[in-house]
Amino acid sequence: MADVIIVGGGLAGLFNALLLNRAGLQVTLIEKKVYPFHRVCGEYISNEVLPFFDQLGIDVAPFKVSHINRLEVTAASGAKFSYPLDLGGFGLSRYTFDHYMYQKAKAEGVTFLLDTQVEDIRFTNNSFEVITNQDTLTAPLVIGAFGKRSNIDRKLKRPFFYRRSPYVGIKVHAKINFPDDLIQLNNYKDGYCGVIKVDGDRYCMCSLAHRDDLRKYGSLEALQEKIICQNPYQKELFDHAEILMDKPEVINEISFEKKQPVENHILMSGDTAGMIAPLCGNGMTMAMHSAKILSETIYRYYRPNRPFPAQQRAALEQAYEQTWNQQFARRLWLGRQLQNLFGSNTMIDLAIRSLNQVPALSRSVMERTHGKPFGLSNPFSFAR
């Protein structure tokens, strides 16, 4: 029996696995796919993670990542807002980074069950049963890291799952003529596309679109031509792009609604606990930061081979929820408000004009949607 079962092998799941394994817990991670694989993601990481990476011995330099220090937001009208990113960040594909973290965690002793589908999670008698398509596993703790939307959300009757989201996410890698130090958000009707250089000689273009537009035009290619390429900056990129993937990576019903970091005693992490709007450009960073917060909280309240009474579990859950909300709740709320601006050509034109004319507003938005450098509170507890 593991001390903790992690459901989902994205960045939140992988970082929780690495940290808790280093803290002496027996960790089993269940992932429905087999590494390496693509995920719908903007693939930007803020430099706020660098102290954390140093503590964990994670070096991304061999991947020859891009170094991003400029942001541009554009409108279908051709209007543009430019802003220097003081902290900055880098581009790194999930295909590369998730696989790297999987190999690292596996080499250090994390148990992985790949190509395995979790069908249900049940909590009874102060313990969990995790039912998969192959077996039933038990553990005192379960971490939910199954991403933006999952069948497990339906099993848990999470409220956001029953409110249909109109958003479709589409990601491709391509070769394009684009600055290596820039992240660009190109707005169009009902959505926007983020563009960034990632590892290797390739660029990520990750689009958000409305399902009604996809239904109206009938295919991703037609959606690109009729809607996404309304933005002249995005049209220029697509017109001269060499697509490097056999087909786009697509995810339906992306929800930005509020979620709870603890559901039925399952400790949620990353997008499963709360998804920041992509225009804030920090989903990968938030996933890793949330894993850091959760692993540290588990370490404070849980020890292997010792009794774990219900009141101790309740204290763990309360502490995690409080810390998570302190760190992310306001940021996610602001992201949801900004999300409402994008997709409307009129509103984004007004927003760009306001940001260009009021520098203090620009600084305020950047500060409130991005975090500060972070690291482990007690790195010796998670030393390799």
Ligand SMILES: Cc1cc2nc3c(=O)[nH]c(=O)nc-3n(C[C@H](O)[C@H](O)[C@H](O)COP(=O)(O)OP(=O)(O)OC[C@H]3O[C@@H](n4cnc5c(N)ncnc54)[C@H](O)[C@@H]3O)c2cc1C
Second form
Amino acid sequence: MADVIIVGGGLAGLFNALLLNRAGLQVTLIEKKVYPFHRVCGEYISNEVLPFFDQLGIDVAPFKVSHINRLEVTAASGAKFSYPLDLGGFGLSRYTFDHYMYQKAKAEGVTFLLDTQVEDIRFTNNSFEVITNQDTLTAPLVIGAFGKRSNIDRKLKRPFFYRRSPYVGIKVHAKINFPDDLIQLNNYKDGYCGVIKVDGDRYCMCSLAHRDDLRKYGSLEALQEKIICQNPYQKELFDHAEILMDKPEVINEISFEKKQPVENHILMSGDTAGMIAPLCGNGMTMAMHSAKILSETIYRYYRPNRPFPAQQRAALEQAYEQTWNQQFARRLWLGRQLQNLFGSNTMIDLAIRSLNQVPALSRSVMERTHGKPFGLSNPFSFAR
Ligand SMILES: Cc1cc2nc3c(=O)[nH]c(=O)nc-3n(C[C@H](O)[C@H](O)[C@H](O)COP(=O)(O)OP(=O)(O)OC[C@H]3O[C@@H](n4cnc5c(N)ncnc54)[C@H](O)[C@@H]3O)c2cc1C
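Could you present the same protein in the form predicted in complex with this ligand, rather than the form predicted on its own shown above?
Entire complex below, previous chain first.
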């Protein structure tokens, strides 16, 4: 029997699996897809994660990642704001990164159930039943790492699930003429497109758009032509791009609403606990950071083959909730405010003008939406 069942194998699930397995727990991770696969994501990873990667022996250098140290924010009017990134980041596709983490966790002993969908999670008598489309599993702990929106949110009747969100995400990989050290955020009516170089000599162009615009123009091609290419920088890129995917990756109902980090005793991690607006460019980092916080908290309160009374569970949940809120609640709040600002061409023009006139403003926004470089508090507990 597993000590912990992790539902969802994105970065939150994979990092929790790696850490808890190293801490001596029996870990089963259930993922509905089969690696490797593409995801809608801008694929920019903040360098906040580097000390953590060092401690875990995660080396992304062989993938020839791009090193990003400049940000440009552009508007449909042609206005542009340029900013050197102090900490910076790198570009790495989710196709490559998630697959690498899966192989690493599997080689270290994590049990994976792939191509398996969780249908329900029940908590009774201080223990969980996880019902999949194939089987029913039991465990004393369950981590919810099923991303921004899942069938499990409906089962749990999470309030955000019933409030429709208008955002659609579209990602393509392409060959384009674009600097290797730059992340560009090109704004247009109701959305923006992030552009960076990732591994394998490819460039990621990931757009956020409004459902009504997609409905109005009827197809992704028309949306690209009529809305996304309102931005002259993005138009130039699309006009000369060699698209490397048969079809774009698309998701809808992307919600930035508040969620709870613990629900029905399920410990939520990554986007399942709360998703930051993509324009902040650090949802992946937050997913990995939340896995660190959660794994450390579990390590403090839970030991395999020992009783795990309800009182101890309550203490674990309370400690996780508190640490999660301290680390992420303000960032998520600011992300929501920025998301409301981006989308109006007039507001973006105004924002770019203000940022150009008051450079200190951009530093303040950066500092408030990002964290600091982080690592494990006690790496020996998670040593391989
Ligand atoms: C348009 C867009 C652009 C973005 N750009 C960036 C960026 O540039 N940089 C950045 O850091 N972040 C970015 N993000 C955010 C980032 O993608 C997420 O924050 C990150 O993927 C969260 O990881 P996760 O592990 O929580 O969830 P996910 O990566 O979504 O993983 C969840 C997993 O759970 C699985 N799953 C769901 N339900 C079930 C079920 N019932 N049973 C089994 N498995 C299930 C799914 O198949 C999936 O593999 C962007 C997001 C969007 C939408």
